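Shown next as structure tokens: one chain only, the form predicted on its own.
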Amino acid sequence: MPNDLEPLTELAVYSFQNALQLCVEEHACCDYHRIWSLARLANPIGPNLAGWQFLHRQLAILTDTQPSPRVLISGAADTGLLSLVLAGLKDSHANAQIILVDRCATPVRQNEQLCEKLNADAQFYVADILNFDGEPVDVILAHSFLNFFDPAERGDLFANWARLLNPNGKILLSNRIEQQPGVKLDPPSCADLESRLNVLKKVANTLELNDVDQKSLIDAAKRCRSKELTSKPAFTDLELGEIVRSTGLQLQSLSLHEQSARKGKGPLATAYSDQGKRAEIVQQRVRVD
């Protein structure tokens, strides 16, 4: 199992110190940035994204036949999806090209510190994934990222994916999913948000940030938590097929897993109902001769 520890220990500090600079106030993901990486720390389950073991298999599959794949990272909240990304393909001894797009800074020169750490060669955008361009690749991956849209906003988003895709190029997505629309997010009570700031608290022990740095760190958790981060509907498998029909890419796999147990939840963690499911989905552009 990859673990990305030791290098997301000073990322994670790096981004809570610096998000109140990089963030866009617009965008109002400053709290969301500033500790998230501290909260996949304090994640009694270890800090890898659920999904890393289908993300691994399907990175295997595709540099069985391709030694050199481009792949695409469509969002990334910290460095959790790129770690990923690089222990997968040091597995394969693929010479990928990894590009990481995410409309916010702060990620992005997490990830570039990352890549710096661990001697690794990555293209970095600042962009908005709905109207970024660039060169077709193999691959496009996200996690846990649709929730941040609208469903307006994910058809338009899944139609740039497919217009980046190579012809048989793959979609690789890692997300909850619901069987109703309209679902609302289930909220901790009271007593189980502060025993979930009390892991955080730990962390912040651990690190050894001073008082007024916790202070900071738990209102920013408890502001995360008043205003749902993921307030968006929630994704909807009826939702996928809609989407699949009108993008044309091909449904090649659906695999749900019953959401993961309270005692593995993060600090930050959030349901949207005991129905939902989390996804391991995969796309392919179909190719037209």
Ligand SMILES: C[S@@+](CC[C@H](N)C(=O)[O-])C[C@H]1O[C@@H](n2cnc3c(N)ncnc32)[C@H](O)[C@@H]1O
The other form holds:
Amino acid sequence: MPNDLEPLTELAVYSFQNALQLCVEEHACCDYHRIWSLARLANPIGPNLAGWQFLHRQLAILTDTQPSPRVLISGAADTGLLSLVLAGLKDSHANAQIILVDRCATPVRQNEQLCEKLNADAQFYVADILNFDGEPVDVILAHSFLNFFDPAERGDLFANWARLLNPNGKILLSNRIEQQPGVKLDPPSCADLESRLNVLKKVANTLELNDVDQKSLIDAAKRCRSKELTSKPAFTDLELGEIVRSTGLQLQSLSLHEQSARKGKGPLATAYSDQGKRAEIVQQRVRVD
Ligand SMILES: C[S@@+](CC[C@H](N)C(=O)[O-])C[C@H]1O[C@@H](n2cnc3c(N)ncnc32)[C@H](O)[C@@H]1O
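Can you switch from the form predicted on its own and show the form predicted together with this ligand instead?
Let us now look at the entire complex, which starts with that chain.
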């Protein structure tokens, strides 16, 4: 990951200021896209995405065998996933082609600017991944993306991902997984929420946001938090099994991790139930000769 937070700070401010114009009302993503990058800066354990080591390992495996892999990033709330991919590919000699798809222009424009700043190359699409079409790719990465879809839509999502993959291509996922459908997520206590919002306020102070912006940042964070707690049904073990059966994708590996310690989580960190875990999943489209 980039050690220098300067470009991330500038891009976080860009999204905070421009999401109001760029986000589409129908997607109801404006609060989220305004504040997600600022929340990432406020994360006490740094801006790395949870599970970045898993994704780096998988990218290393990919570039060991493929001289010019096509890598599709599916959904990017901010620059976190693209930064991770660029850092993961930096030391390989592969000439990877990166494609980033998000249905909202805010993160897409933000990521375009990241590439300009880092002198990196990628193709960007403002498009719905459920019907996105393009040249086949060798790997698809998604992070905390499944929570944005109902179970029925997730079936369509995996079917389209499978269609976009080259034979032997892989899907790499880091996502919350629950053992039961319909579990209740653990809301933070008032004190916990307050302390998380205080961390966000500190970032706002450091960036010298005016009082109106500070208030709208905190209000948006509270709305995001309560929206998440009533969000789409969680992805479950059972659903993963069904998806593997219905798409013909092969489950290559599944590892489960306890959610990080509360103190290490940023102001908008994903809520989990008591039993919820973060799953690292590798699925492969098997070659049929
Ligand atoms: C990748 S995820 C969440 C990222 C994550 N929480 C993190 O830690 O970076 C959220 C993104 O998915 C995008 N999204 C939601 N539904 C989509 C769809 N049908 N097609 C493409 N992008 C979509 C949203 O616009 C948002 O930017």
